[in-house]
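As a starting point, one isolated chain is supplied in structure tokens, in the form predicted alone.
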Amino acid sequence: MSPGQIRFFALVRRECNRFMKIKRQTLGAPLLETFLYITVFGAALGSRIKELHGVEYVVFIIPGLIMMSWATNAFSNNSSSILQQKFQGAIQDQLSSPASPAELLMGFSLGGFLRGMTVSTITFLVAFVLVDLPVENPLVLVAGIFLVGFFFSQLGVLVGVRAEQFDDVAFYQTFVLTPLIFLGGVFYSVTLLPEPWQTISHFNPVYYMINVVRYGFIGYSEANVALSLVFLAVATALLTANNLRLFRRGYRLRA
């Protein structure tokens, strides 16, 4: 193994150790949240809304829950990790180390990506036990959910780099990320919305992400799946390139 690979895996291991030290928050909370979402929405709304587009209501919302768990955990892990290390001054030591900016960026990114994957896997397993969850298009599902995870991982890096205090991270998560996810159609079909809200929803990028993941699971999408995947791949590549530029410059990372 080359020195570069050793440095890279050391960075990823450090990030994984960081979130595994708080297992109750990383693993326990998502397990409880998934159980509550499925039981509460399945019982409360499922008894009134039997089906959406020919799919049982509780099955219809689970793909969105899985995507939401990956997105929020990847974002929160990276944004908080980078900001914490900025406060501690550790990020400056890393920038002056032999690790390249690309190695540092990918180390942080994969840390959040793996946390999101771990939590979404738990969400999937809980859902699989509670309901009959199909996987109609596995190739689309794998491509879509991995792109979603990496996109929000990079978004977390960007917010962590730009943030100056923890309130900044909380602001983005509370007033930007959460509304976009909930208004993207996690718990409902956008086709049920009246105008102009139905049209406005089509300007929400998370709407297309949810539909790609939903198509992978149940074979139904309200958006063009191929175009959504291309859009997501391009957006992820652009965000990664921008983050790499910031790391090379040391933007808001150096004292």
Second form
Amino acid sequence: MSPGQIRFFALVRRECNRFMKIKRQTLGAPLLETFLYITVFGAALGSRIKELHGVEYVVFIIPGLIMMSWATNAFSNNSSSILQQKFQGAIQDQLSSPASPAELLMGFSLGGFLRGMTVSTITFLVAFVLVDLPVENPLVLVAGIFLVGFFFSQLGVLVGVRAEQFDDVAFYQTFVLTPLIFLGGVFYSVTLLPEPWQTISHFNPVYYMINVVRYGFIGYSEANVALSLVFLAVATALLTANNLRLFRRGYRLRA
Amino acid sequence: MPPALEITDLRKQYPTGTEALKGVSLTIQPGEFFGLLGPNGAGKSTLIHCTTGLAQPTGGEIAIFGHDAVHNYRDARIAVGLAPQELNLDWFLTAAETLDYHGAYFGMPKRDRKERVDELLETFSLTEKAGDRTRTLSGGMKRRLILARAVMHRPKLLILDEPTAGVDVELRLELWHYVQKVNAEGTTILLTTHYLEEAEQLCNQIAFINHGEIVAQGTSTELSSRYGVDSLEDAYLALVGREELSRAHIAEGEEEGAA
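Now show me the form predicted in complex with the partner chain; what you just gave was the form predicted alone.
Up next: the whole complex, starting with the chain shown before.
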């Protein structure tokens, strides 16, 4: 391996090492949370709502839950990890190394991406066995969910870099991310909502993400899948470019 | 060979408006043991942060062994090892991991890292703590680990920012012996310290920095004679305008009082 590759893998390894050392909190808790959602919403509501758009209710909600796991874990991992390292001053070790702004950004990003991927993959495997979850459009699924994971990884990095206290991270998670995800149609079909909520939901970017992932699994979408994918790719590219600009400037990282 | 560190007209103004460095110029030759002394807030740490990429200069140039620290930062940073003032260890890592990751950030291959980690843990009496998380280490152990981390990638320029602040006498002497050894082996050292006897003992060149400017430079003897006093401590007190705190001055006062 070249020195650049050794450095890049070390940056990613450090992020994975961190979440693996507190795996009860970083992997165990989100897995439990997802299975509680499946149990409570799937079993309790599922006994009353038998089918939604031709599939069992529990099958309808699992794609959204898998996406939600990836998104929230990617976001919270990266935002917390960067803020913790800024607090401890430990981030100086990476910042004073020969790593380029792009290497640092990707190193910090991929930790959360891989944590989200781990939680989502376990959820998917269990769901696949228990409820016979279909995968109708694997290419759309992989493209969509990878883009969602990477988008929220970048969002986590952005919030972690900007944050000056833990309250800043909690604010985004509680007051921005969670409402957007819950109101994006993870647990219901937006077509069931009365107006104006149906129209308002169309302004929520997470609504399109959920639809792309759901289309990948069950072949049903309320939004234009191709357009949503393009929108998601453009948003992810813009966010990554913005983060790279901040890393090059050393914004809130270098004095 | 180019200078180990060549700083020309370095300026740093923080967004708050504070001008921490007002055109500092400084040259450290390869193999020197260079002391940078000055009161708190004089600009010592800012100068070090600009040199290591932790702060961004607003003007001037920094060259490390001829490599521009801003435009050719990769080559410049590979040549530098930093032991910062703060105990800035990663709580999630063990002592051995701290060294291993640092080596990897500097591109060291795995086998080389393994050998170097074992060697440094042994040198700094940390072998038994190799698998312990850094936050469980004592203050002295953390200080040793920070110095081990700074030398892990075998830098040609070692920057020590108050490395002995708050450590006991034995550890201070241990650290002195180690840095003297690496200096004798060819590593250039830039040391900031508030302990003047430390600078006198270790450094062959000393510069005084105050209010973001280098105000004097030379050997300990040259600085004393420049300020017309007998010791480096008195020269320092003259620099900060606190001559009344001089031991000689106090002793004179006591004698007069007794008479």
